[in-house]
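In the block that follows, a single chain appears as structure tokens, in the form predicted on its own.
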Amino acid sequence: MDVLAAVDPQGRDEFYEPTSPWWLSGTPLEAEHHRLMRRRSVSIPWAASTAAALTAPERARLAGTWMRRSEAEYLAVSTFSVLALDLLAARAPADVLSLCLRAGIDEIRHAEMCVRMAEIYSGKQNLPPFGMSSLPDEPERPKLHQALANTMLVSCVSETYATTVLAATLELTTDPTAHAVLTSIYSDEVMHARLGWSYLRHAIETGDAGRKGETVIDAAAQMLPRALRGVANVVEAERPVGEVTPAVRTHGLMTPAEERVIFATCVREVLVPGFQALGVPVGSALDDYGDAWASAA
């Protein structure tokens, strides 16, 4: 899977319209917010949705899915905010810091688009469920090791898997609105994944041994099974009630069983080779998330 291929994340949507104007402050800040939100790779044809052709249960299934996606995107805003603090403490390079902070802004855009999609299917204007994510915190560790471990969790593993599942979902999505939204999110997620792999390489090349002689490679190897388990937990989670009909699939939704196969493939073809190329031991990753795990649903 060439999921990290060149994707232009710098595109500008010259036909931008406020995505969810009801989720704004009503202050002059709105104008600057719109300037930040305009940076996306494709324009979104909101009026082109074919949702009206779906049955009520199909629309309810899709509304539930897009609300769950909005929750994940909203949580990712705090995830990248916390990660930025770790990177600052580790004296990360300026380009790493700027891309991490930009990723948080990207996630706000994603959350806006997801709640707009949920509105299209449900007819209701709901905010994403509010909450904050947390990252592992071990104050006694060297700051570089702490930043590296959480960058692996957030970016190398989670965001790389996001690119693979989005790429696969786009292949079956024919609804023009859903396809454009997923494409826009995908183009950002590619850069979010690159952030992690780039910082991992930088940390390996510049890092020193920490407590008890622990190296950067050691810190990365210790985090890898935790990071893989974290994503696997998301893949294994229960889904909103409703059948994934052929019509629902064309609006950007696949079955949990398909997602398990995609994650297993991502581990085998992308994550494990990537970490091995950088000298990071992968332990039992291939056995833990191989064919037996993929078919266990």
Contents of the next structure:
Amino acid sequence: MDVLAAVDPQGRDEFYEPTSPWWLSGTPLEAEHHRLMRRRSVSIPWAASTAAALTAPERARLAGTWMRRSEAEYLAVSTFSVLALDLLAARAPADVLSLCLRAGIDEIRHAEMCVRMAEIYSGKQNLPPFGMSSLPDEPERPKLHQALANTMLVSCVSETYATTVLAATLELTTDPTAHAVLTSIYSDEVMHARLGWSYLRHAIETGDAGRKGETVIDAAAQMLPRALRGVANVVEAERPVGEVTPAVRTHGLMTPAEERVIFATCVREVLVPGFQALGVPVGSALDDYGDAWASAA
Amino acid sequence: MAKHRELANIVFATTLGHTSASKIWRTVVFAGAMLVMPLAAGCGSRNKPAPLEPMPVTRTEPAPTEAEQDAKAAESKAAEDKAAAEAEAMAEQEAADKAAADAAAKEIAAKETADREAAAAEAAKKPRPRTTKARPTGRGFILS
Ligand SMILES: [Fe+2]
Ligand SMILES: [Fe+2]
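Next, report the structure of the form predicted together with the partner chain; the form predicted on its own has already been given.
Everything in the complex follows now, all chains and molecules, and the chain you saw is the first one.
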């Protein structure tokens, strides 16, 4: 059964145009960069944006959120770069390595699309705000356990949550440009999330051979609450100023209250059943992010 | 407006969130972790010029006559003399330029060393990207 039949993360956008040329080097590298960036699932109809029909405060609200999205996507570039080092150190299989490194390239594409969206609403050609990943580094642990723990944080939890949010947001988005951008990002994030679940399964099956002491399952169980808290920190963070009007919602934006509901739903219906199916104890995850947390906004 | 948002929240909590979650369960977790199998089974356009590519050059011209060949020989002798004089002048200029460049390089190297030391001192104050101290920061797609 190919459940990803509808998603082609290796598609080719025949109508590609440079997305955020103001962020490029001005060297011949740009041509190869464009070849990498056009490898996406859907064309983006940049000129079809309905941003002009919004009020100035609505456009400012959307510009603020798309800039924050560009910051998160930019941060993910270094996150996957650091994760690749952990996976290399743990001698992860070649397909895990290639998918992880490709994810970093995908995140550059996402950051480019987000700054272009911000430009549509603000008229300003900004760069993504700078940020570097701070994945936990614990040299005294077995390398496999660190690689697995960070894969859980980055991929199983964060990226899986991202796909849930994107799928939900897409259902409300009618602006054609925002819809295409979100669809393009979604198709990549699905692969980024699957990477984690596949590696987790692989590590559980092969990782403990000849090893004494802490098991792979122990390492995964230890990481789970930290990973959930990490994403919850993002969900609980302050938002840009401005009301989320009905018109703003059609451009791919929801309220912080809704985001809490999505995260709680994701924990209950996706993450917890997933870890349980692989034999990873989930501790108090359901209580920590249950209805009380979801309605605390 | 507040009512509108409340309603949206309820609609989302009961339908959209659930639909998305079950979709993600199937496409990401179930497929990624191969849950269908038992676990024990093993398994700029800133108006920049486009990069140039060298073009193959092919030309066909008629063979020259004898008079044309003599004229060409005289011409090439004059050209050779001129080139020799120019080469001598260039060598002198190059020597002067090299002395100036050496002095500039020394100055730049000294400045770079100072900058590197300052940057290293600055970096030592901050935790590096790989650090045990920072707590894990998860990320997802920023919704709002
Ligand atoms: Fe992304
Ligand atoms: Fe991603």
